[in-house]
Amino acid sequence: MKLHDHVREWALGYIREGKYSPVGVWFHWIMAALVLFQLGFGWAMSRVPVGGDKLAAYSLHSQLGLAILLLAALRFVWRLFIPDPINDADAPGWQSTAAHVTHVLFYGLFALLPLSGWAMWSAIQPVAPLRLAGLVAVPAMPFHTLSQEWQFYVLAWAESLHLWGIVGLSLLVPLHVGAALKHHFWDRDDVVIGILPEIEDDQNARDHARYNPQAG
C-alpha cells in the first residue's frame, strides 16, 4: 500500500466516526486564528500614522494574507482527497444549504482578500519586497509595465474589492460562530464536536474503543 493510501485510510478512520481528521481540524483552527488576527490587525493598522511603522504593518498583513491564501488552497486540495464527515448539519433542509453556501463564500473570500491585497501591494511603485509568511519571496504582480494612470486604476479597484471582502468576512464570521453555537447548545448535535481537536485522554479512549476486541 502506498503512502497516500495509508494517509487516506488513517484520515477516513476519523471521517467514518463523524469527525474531521486532525489535518482538517488544524487547517480549520489555524486559518480561523489567522483570519481573526487579520481582521483585528487590519482595523488597527488603518489607524497607524503614515511612515515606516505603517509600511511594516502593511508588510506583515500582506504576508499573513498570502499565508491564508496558501492554506486555503491546501485545505481545498485536502478536502478533494479526504471528504468531510457526514454529520447533523448535512440533514436535508435550509440549514444544510446555508452551511454549504457559507463555506463556498468563505473560500471565495479567502481568495479575494489576499489576491486583492497582493494587487494593491504590487500597484504601488516601486514595489517593496514581499514574502509569504515572512519566509518565501513572492514576486509582485506585473503592474510595473502599466502606465501610472492604469496603476492607479488597479489600486482603486483592488482597494474596493478588498473593502467589500472585509465587509463580507466580518459578516460571515459571526454568522458562522453563531450557527456553531446554535448547533452545540440549542440543537445539541455533533457538528461542533466533530471539528474540535482531540485531547490526549479522548484519543486514548478512542483508540481503546477501536482496537479493544471486547468493546461493543
The other form holds:
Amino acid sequence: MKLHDHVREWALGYIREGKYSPVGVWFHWIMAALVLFQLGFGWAMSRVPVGGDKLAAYSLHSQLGLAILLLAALRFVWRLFIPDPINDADAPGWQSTAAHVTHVLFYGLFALLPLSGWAMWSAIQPVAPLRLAGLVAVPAMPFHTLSQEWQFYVLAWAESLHLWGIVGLSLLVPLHVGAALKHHFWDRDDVVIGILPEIEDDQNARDHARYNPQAG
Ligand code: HEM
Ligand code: HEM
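Now the other one: the form predicted together with protoporphyrin IX containing FE (HEM), given that the block above is the form predicted alone.
Below is the whole assembly, all chains and molecules, this chain first.
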C-alpha cells in the first residue's frame, strides 16, 4: 500500500465515525483563529494614523494573510481527497444545503481576501517585499508593467473586493457559529463533536480499533 493510501485510510477511519480527521480539525481551528484575528487586526490597522506603526501593522497583516492563502490551498487539496463526515444533521433539507453553501463560500473567501490583498500591495509597488508568515519572500503580482491609470484601477478593484470579502466573512462567521451552537445546545447532536480535537486516552484506544489498512 502506498503512503497516500495509508494516510487516506487513517483519515477515513475518523470520517466513518462521523468525525473530521485531526488534519481537518487542526486546519479548521488554526484557520478560524487566523481569520478572526485578521478581521479584528485589519479593522484596528485601518484606524492607526499613517506612519511607521501603520506600515508595521500592514506588514504583519499581509504576512498572516499570505499564510492563510497557503493553508487554504493545502486544506482544499486535503478536502478533495478526504470527504467531510456524515453526521446526525446530514439529512437532506435546507439546513444541510445551507451548511454546504457556507463551507464553499468560506473556501472562496479564504482565496479572495489574500489574493485581493496581494493585488492591492502589488498595484502600489510595495517598498518592502511581501513575506509569507514572515519567512518566504513573495513577489508582487506583475502590475508594474501596466500604465499608471490601470494600476489605479487594479488598486480600486482589489480594495473593493477585499472589502466585499470582509463583509461576506463578517456575515458568514456569526451564521456559522450560531448554527454550530444551535446544533450543540439545542438539537444536542454530534455536529460540533465532529470538529473538536480528540482527548488523548480516548484517541489511543480508538486508533487501535479503527486503523485497519486491509479494510475498504
Ligand atoms: C483572510 C485574510 C484577510 C482578512 C480576513 C483581511 C481583513 C482585512 C480587514 C478587516 C481590513 C480592514 C478594512 C477596513 O476597515 O478598511 C483589511 C485591510 C487591508 N488588507 Fe486585509 N485581510 C486579509 C488578507 C490580506 C492580505 C494577504 C493582504 C496583503 C498581502 C492584505 C492587505 C490589506 C491592505 C493593504 C488593507 C488596507 C486596505 C485599505 O486601507 O483600504 N489583506 N484586511
Ligand atoms: C466557535 C467557532 C466555530 C465553531 C463552533 C465551528 C464549528 C464547525 C463545525 C461543527 C463544523 C462541521 C460542520 C459539518 O460537518 O457540517 C465546521 C466546519 C467548518 N467551519 Fe467552523 N466553526 C467555528 C468557527 C469557524 C470560523 C471562524 C471559520 C472561518 C474562518 C470556520 C470555517 C469552517 C469551514 C470552512 C468548515 C468546513 C470544513 C470542511 O469541510 O473542510 N469555522 N465548523
